Amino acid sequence: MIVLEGKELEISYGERTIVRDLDIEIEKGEVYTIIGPNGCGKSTLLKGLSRCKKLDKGEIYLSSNNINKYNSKEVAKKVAILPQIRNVPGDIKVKTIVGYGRYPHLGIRNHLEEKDIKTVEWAMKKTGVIELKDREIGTLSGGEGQRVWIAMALAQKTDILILDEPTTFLDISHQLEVLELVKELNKELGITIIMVLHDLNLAARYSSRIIVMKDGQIVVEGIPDEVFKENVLEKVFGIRASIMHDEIHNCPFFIPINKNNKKIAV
């Protein structure tokens, strides 16, 4: 079942076209990761799909309906997006930030009711930050802070969760922590995930579908084993690589090869 679809999308910044003539279909309950070189349009595509960035051309369909038929609150009840940049004062408490996720559901009084407070507590428990609820966001580690922001998005109670580079600036242990959480939310709650990652091996490990972009267009889309091919990595990223199989996680992984045909440690 297709829950989000874009047809002939074109998105620009000023006179520069970033996404061009792009079609995309997102199936319910899958974990999609978009990969590609810097500047290829990954984050711009996410912004367009969530209606955070105006389209120059094309249509987006949410649950088979044109997304423009929904007002902003209605979209926010169906799609939660966690952008790369989140500027808030460091003294705001965790429970307050997670509570922001309930705003699309608030009534005229714009006040959290008992059901909203219970949802916020549920989201904090699900993401393992309930014990941090009275901490200030500025006092948390990178991994803790990222889980708090995911809790906020989870509190929106949407069927689709969009994450723009959720592992950026995190060390490897916190990257794994965040991606394990994403995997858990998908498996336990059936949430459809669309995210951008830079680490290709993590993308292969934690995704059911991979979308590869270059120059504002989709080059290939499919399961990790279909996408992670030597010719694809060379065409898109300009690297030679040896593709292997991770028997533990049942997914492909790659090792770059230099010009002397020697494997490069990663």
Ligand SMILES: Nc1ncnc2c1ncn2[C@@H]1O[C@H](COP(=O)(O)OP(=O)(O)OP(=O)(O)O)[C@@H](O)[C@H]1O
Contents of the next structure:
Amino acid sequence: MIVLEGKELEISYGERTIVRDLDIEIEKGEVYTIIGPNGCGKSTLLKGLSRCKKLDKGEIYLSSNNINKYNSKEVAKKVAILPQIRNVPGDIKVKTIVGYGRYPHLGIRNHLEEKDIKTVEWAMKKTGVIELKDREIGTLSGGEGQRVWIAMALAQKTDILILDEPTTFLDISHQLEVLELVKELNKELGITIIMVLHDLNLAARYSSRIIVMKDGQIVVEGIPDEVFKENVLEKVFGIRASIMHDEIHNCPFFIPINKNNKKIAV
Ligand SMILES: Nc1ncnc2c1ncn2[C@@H]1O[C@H](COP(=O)(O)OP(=O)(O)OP(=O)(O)O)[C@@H](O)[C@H]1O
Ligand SMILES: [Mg+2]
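Having seen the form predicted on its own, could you now give me the structure of the form predicted in complex with the named molecule?
Following is the full complex, with the preceding chain placed first.
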């Protein structure tokens, strides 16, 4: 079942068109990762899909209904987005930030009720940040902070979760921790995930489907084995690579090769 669909999308900043003539279909229960070079329009596409950025052309459908039928609170009850750039003053408490996730569910008094506080606690427990709830966000490590942001998106209680680079600035152990959490949210709660990652090997390992973008368009979409091909990586990233098979996780992985055909460290 398609839960989110974009048709003939065009998105610009001023005169500059970033996303052009792009069609995308998101199936329920899958984990999608968008990969592509810096500046190719990944974040712009995610902002457009979650209606955080206006489209120049095209239509977006949420569970087959045109997204324009919904007001912003209704959209936020269905799709949560964790943007790439998250600026808040460092002295805001963790529990307050996670509480922001409840915003679309609040009544006209904009006040967290008992059930909202329970959901906030649930989200903090699920992401392992409950012990940090009274800490100020500015005092947390990168990995802790990242989990707090995911808790905020989780508290929104949506069926679709969009995560723009949830692993940036994290060491490998914390990258794995965040991606294991994403996997658990997908498996246990059935949340459909759309994320952006730059590490192609982690993308191959943690995604059921990969969307490859270049110059504001989708080059190819499919299961990791279909997408991770030498010619695709050459076309999109301009690199030569050897594609191998990861026996442990049963997914492809790649090793970039330099011009002299010598293998270089990943
Ligand atoms: N607010 C903005 N105003 C003007 N141009 C913008 C704005 N945001 C992004 N752009 C431009 O749009 C293009 C696409 O940006 P976008 O952030 O979507 O890329 P991206 O694929 O997410 O890149 P990255 O991998 O570096 O995050 C870039 O050239 C960028 O400079
Ligand atoms: Mg981006």
